[in-house]
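A lone chain, given as C-alpha cells: the form predicted alone.
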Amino acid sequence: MKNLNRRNWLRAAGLAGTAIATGTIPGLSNEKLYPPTKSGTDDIIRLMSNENPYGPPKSVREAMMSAMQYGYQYPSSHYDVLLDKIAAKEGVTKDHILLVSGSNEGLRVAGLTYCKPGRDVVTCTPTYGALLRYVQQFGVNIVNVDLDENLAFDLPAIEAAVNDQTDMIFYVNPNNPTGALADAAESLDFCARMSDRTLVFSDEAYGDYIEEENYPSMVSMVKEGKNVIVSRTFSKVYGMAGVRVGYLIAKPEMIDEMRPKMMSYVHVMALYGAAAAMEDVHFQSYALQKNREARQYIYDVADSIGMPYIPSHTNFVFVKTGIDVAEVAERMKKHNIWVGRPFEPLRNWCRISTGTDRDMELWGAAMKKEFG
C-alpha cells in the first residue's frame, strides 16, 4: 500500500519529506492569517470527524451574519446566490443542482426516489454509510464487495455485482474512510458504462482535495444525460461542516423527481455563507495547504513507529495500528485526544482526521508514547 504508491503520490501533490525530529510542521503562514477555532491545548482534539478546524474564515461569517437581515423570509427567494457560482463552477445549468442541507440529505434523498424495498445498492465496504443505513430502514438490500488491494473501490467487482435487481451503485471516490482514489481513466469508464445499466451515485465529498492534474468528477458524466447523481458539500475545504450545506448535480428531470423528497430548505445564512466561501480563494488554498502538511506529519509519526497507511486524497489517514481501533481510541483518550470509530471489517486500521499544528504534534507524541 504504502510502498506501492506514496512515492508516486508525493511527486503528484509536489510535496517533500518533512523531518520528524524537529518536532514542528513547517508552514507557511504558522496559522497567522485564519487562526484555529480551538488550539487544541485545553480541550478535546478533535481527529475523528474529518472536520477543517481552520474554518469558517472570517469573510463566511461576515456574510452569514449580514443575512441575518433576511431571516424572517423564507430562503427559496434567496437560492439563485449560491445556485449561480455553483453552476459557474460546475458548468452545469441551475437546473441540474439540488442545493440540500449537508450531503447527508442529499444522500437520503437519492436512496428515497430511487432505491426499492426488495432492490438492491450495490456499494464496496468499509465507505460512508450514511445512504445505506437509511435506505436498509425500508427494506432495500446491500450488496457489499470488498475493497481492492488498495482499500480504493474495486470497480470491476462492483460491476460483476450488478444485475436486473439493481437500484443503484453506491460510488465514493476518494473513498472514506480510506482516503484512497480510483484510476482516473477507470472511474470515467466504469460510470459510463454503469450509468447504462442502473443509477450511478458518485459521492465527492472529498473531491476538493484531489491534488491529480486534470482529475475527472462524474459531474461530466451528468452533462453528457448519463444515469449519474454527483454529491458534493461544503463541509471540508471550506470549513462549514455546522452549517449543513451542499448540493447534488443530475439530469434536470432527475432533480424535479427528488426535489419532492427534500425535508428541509437550506437556510438564508447557509446560502450566502456557502457564496461567501466559495469566493474566498485565498482561504480555500490556504486550508488545502495545511491540510497537505498535517497529512504528511500522520504519514511520518506512522512510519516512526512502523504502522503502514494508505496515501491520501482527503482530509484524514487511514492507518494500520494492527490494534482493535476501540482499543487505540481508548488509549488516545487519556491524552484527550479523539480518533476515528470502528469500520468493519477493517477494526486494525484507525482514520486520523487532519488538524492544527498543535493537534498534529500532540497527536504525535501521544502515538509514539502508546505505540512507538
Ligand SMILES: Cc1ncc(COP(=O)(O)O)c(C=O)c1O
Second form
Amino acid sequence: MKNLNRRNWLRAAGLAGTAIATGTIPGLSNEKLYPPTKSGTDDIIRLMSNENPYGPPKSVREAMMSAMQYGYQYPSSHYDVLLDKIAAKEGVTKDHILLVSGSNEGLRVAGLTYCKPGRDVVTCTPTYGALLRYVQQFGVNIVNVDLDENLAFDLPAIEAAVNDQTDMIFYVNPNNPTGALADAAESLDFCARMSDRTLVFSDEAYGDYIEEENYPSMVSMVKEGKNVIVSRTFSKVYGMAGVRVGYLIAKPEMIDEMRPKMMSYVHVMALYGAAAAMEDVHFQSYALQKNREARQYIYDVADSIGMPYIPSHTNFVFVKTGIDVAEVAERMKKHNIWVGRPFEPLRNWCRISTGTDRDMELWGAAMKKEFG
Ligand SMILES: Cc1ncc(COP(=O)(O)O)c(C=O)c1O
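Shown: the form predicted alone; wanted: the form predicted in complex with the named molecule:
Entire complex below, previous chain first.
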C-alpha cells in the first residue's frame, strides 16, 4: 500500500472520515482498523489452529446481531441470503451448493454418503484428517500415499494407488499441514482424468490464500459435470471459524444425495454473517495483507535460526525444526504460545499459524531464545 495515495485509497475504501477522525494511520498494516477480537484467552498466543485473529470484522458482527431478530424462525427460509452470493461468486446455480456448519460437516457428509465400509479412500499423508478419521469409524480403509518432495500432494502416486476398491480421492490443495500447492495444470488434468474413475473430493479450505494468478478451483470440473465435490469455508480469510459455516459445490444430483445425511441447519446468524463477510472486500484484503506480512515474518525468523520451511500458500507455515514437535510445543508453551501438533510421520516439523503482529513478535522472540 506504500505507493498508493493515502487519501484516495481511503476514499476508495470508504474510510476517509473515520480514519482521519480517529487519527489512525490508514493502511493495511494498521491493526487499529480491525483490532483482533480475542478475549478471555488473550494471554495465550494461538498459533495452532490456522485461525484469522482479525475476524470477524464489524460488518459481520453487526449483520449477525441484526439476524438475531429471526432467531425464532427455522433458518431454511433465509438460506437464499447466502446461497445467492455463493452462486454468483462460484458461477453455479444454487442447486449446486450445500450449506454446511463449517466445511468439516461437509467433509463428513460426503464421506458418509460416498465411502462404504471395506472400501478405500486414497489420499496423501500428512493431510487434514477430519474426513479420514470420520469414515474410518464405519470401516472404510485409508490408503495413504507419501507427499511429493515439495510436501504437496503427489498426484501421480495417488493415481497409481487408485483401483476398483476406491470410493474417493481426498485431495487437499493447498495442503494442510504443509501449506504446499500442486501445479495448476497438473491439478486440472489429474481431477479431469481421475473423476472418470472415482469421486474426487477437492478440499479448498485455503483456496482464498492462493496468490498465483488464475490458479484454478476445481469448481470448473463440477461445471463440466464431473464426479467432483469442492469444499470451501468461512473459517479462514473471513475470520469466522467459531461461527461454523462453509459449503460444498457439486452436481445437483450429488447435492440431493448428500443433503439427507446432514444433521443440522446452518444457524441464521451464520447465514447473515457469512453473506456480510462476502461483501466486505476491504476486510478480506486487510486479512490477506496481514497474513502475507506474518508469513514473511515466520520465514525471516526461521531463516535467522537456520530452520528450513515450505513456502506457504495458506495462513500457516510448516517449519523443519529438526526437533520432535512434542518438545517444541512444550517449550513454546512456557512462553504461553501454542503451536501445531504432530503430523505423522513428519515429527521434526512444526506448523505455525499466522497471528497478529504482537503474536508474531512474541513467537519470534521465543523461537530465538529456545532454538536460536
Ligand atoms: C484442509 C482443511 N479442510 C477443512 C477444514 C475445516 O474447516 P471448517 O470446518 O472450519 O470449515 C480445515 C480447518 O482447519 C482444514 O485445514
